[in-house]
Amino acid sequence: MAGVTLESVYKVYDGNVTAVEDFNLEIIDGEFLVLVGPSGCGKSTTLRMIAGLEEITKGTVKIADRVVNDVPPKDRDIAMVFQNYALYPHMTVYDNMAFGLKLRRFKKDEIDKRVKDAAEILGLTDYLQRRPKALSGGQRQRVAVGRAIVRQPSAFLFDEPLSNLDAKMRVQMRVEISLLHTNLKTTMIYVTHDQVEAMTMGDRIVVMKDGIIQQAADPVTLYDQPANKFVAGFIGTPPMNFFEGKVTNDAGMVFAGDGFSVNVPEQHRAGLEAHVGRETTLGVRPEDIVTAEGGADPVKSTVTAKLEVIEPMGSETYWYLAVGISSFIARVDSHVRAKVGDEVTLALDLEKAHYFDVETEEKIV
């Protein structure tokens, strides 16, 4: 096992289009990473500059503190996990997964060991005499951990190995590589555009957009104290509301947007005090906004909206609404009832609301 650090590190293509910028993180030996974000934010081409398949522009990378810049993929001890698999057709499971071992010249006797053992983890026993077109996506995607499982790499990268498979199949994919990670102990580094993904794998999150690193924390400070609006944007399932305004200080201070004005609550104020006066975005979570029935609890503040879009969920329902310029998502109680149209007074629980500079979109309270 390894630890892996990344120094400064930039990916320059031509044309001067500049794909990672400045990266800097250090994975500790045995953690669970995810690289997360939007299409085209770097992600995938850092963890390729990790495996030595992409050219470092400038800066360092090292396993287990040796710099790798110029050492090949296959002298790394990594192991990588396509999307998608990468599997030998003509040949069966058990030589899909032994063929890199035979290429360094292991002992029969030691490579059937590890293939034997790395297939009862993964549940593939009863396939190794098959072959791949034999197999289901869930399968198959076994089949390729399997392969980088035999090598007992330093460090496993996994760039968006769950893309392919169904809905169904991803979640159960997501528990296994989660079980095969406790029980291997060994790093892992894991990209994914999917933050649910994230959200449910990673002992740690890394926010990318544009190359850059946005923020770098475990999955619960990610998601209650997000470093800038694309976090706060990104992470979260439905996403966070954004209700633009100026924060006043007319009748106490308040947060006054188009149609709706609320109060700020006390232990927000002295951070927002630089604000007053001035365009301010205003962050709400969907499940901090609740029917407002009996009135306004006093750390709350209400909003009449109309409701737009009714989408039942099972156990709760997504009420899409809007007010004056702004369109936002309410995570409500099944049971409660509501009809498209009508105009509903929702209570927005404002102690866990953020705030966030419109010019900057970094988080000020």
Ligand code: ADP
Second form
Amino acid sequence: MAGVTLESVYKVYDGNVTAVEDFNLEIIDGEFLVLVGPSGCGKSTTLRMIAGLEEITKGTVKIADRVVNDVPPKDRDIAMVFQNYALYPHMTVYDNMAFGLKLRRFKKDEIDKRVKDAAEILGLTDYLQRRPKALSGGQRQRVAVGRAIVRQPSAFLFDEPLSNLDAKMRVQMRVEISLLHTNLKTTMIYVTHDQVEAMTMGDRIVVMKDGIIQQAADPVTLYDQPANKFVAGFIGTPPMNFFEGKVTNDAGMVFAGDGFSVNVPEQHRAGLEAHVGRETTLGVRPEDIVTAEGGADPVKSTVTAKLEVIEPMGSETYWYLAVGISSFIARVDSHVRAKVGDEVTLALDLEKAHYFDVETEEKIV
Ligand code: ADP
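Give me the form predicted together with adenosine-5'-diphosphate now, not the form predicted alone.
Then the entire complex follows, led off by the chain already shown.
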């Protein structure tokens, strides 16, 4: 087992495409680390530099305290699982898993033991003599994982391993890979564009955009304390709502948007002082917006909006709403009765709100 460290790592492709910029991260031994971000943000490039499949333009990559910049992939003691499985179609499941060990001239008994142990862990024992085409997508993915396990590497690298599976199988494999990590306790570095996968699997998540780390934190911290507007909008479904408006000193402190105005709670006022009079973005998660039960609103935190779309999800209902120039989503109790076109009053839980600088998009409070 081993930790992996990246120090000021850059990747510049031909034609001056900076895919990864000043990447600094210490992945501790045994950690399940997820790299997440939209397509093209540099996740795969980062993983491939750790694997040795991509040259490092500048900086240092260490595996178990050894600088590996010039170490070929096969000597890095890591195993990678790809999106397309990359199984040999003419070989049985057994031979697919054994192949890498044969190349490394492992003894036959040792190969047999490792393949059978891996098959047991992955529920593939009954399929060892089949060829890949006689397996389901999920089983093929398990073989690809099995091929990595038999190597007993000091770290596993996963590059979008579940993208080719249907939604149900993806959820199942997600759980299996998490269990595998619990059992093996080996360092795992996992790349995905899917924030739900990232949130459910990672001990720690690194959110990337345009080749740059936006935030690295555990799932709950990312959700509760996003460092900037990008992370706030990327993590969570439905995504966080953003309202544009101005902070003013009326009635203590107020956030005034187009068609609404709400009181800023005491706890956020000091932090927002420097932004009074300036355009600011208010962020409120859909679950922090509830239907107002009428009555007085002494600390004003309500917004009256037009209900445009209703999406029943079963356990709850998503309301798509509009007020002035803002559109937003609320997650409401599925028993609340309303119809499209209604004017509805909603209460925002502003104690949980976030404020972002319009220009830098960094979090203010
Ligand atoms: P992700 O995995 O987050 O989708 P990648 O790491 O694959 O992103 O790509 C990051 C950026 O580098 C993208 O802009 C992509 O177009 C560019 N890129 C990737 N591979 C190459 C390459 N071989 N040559 C030039 N540009 C590349």
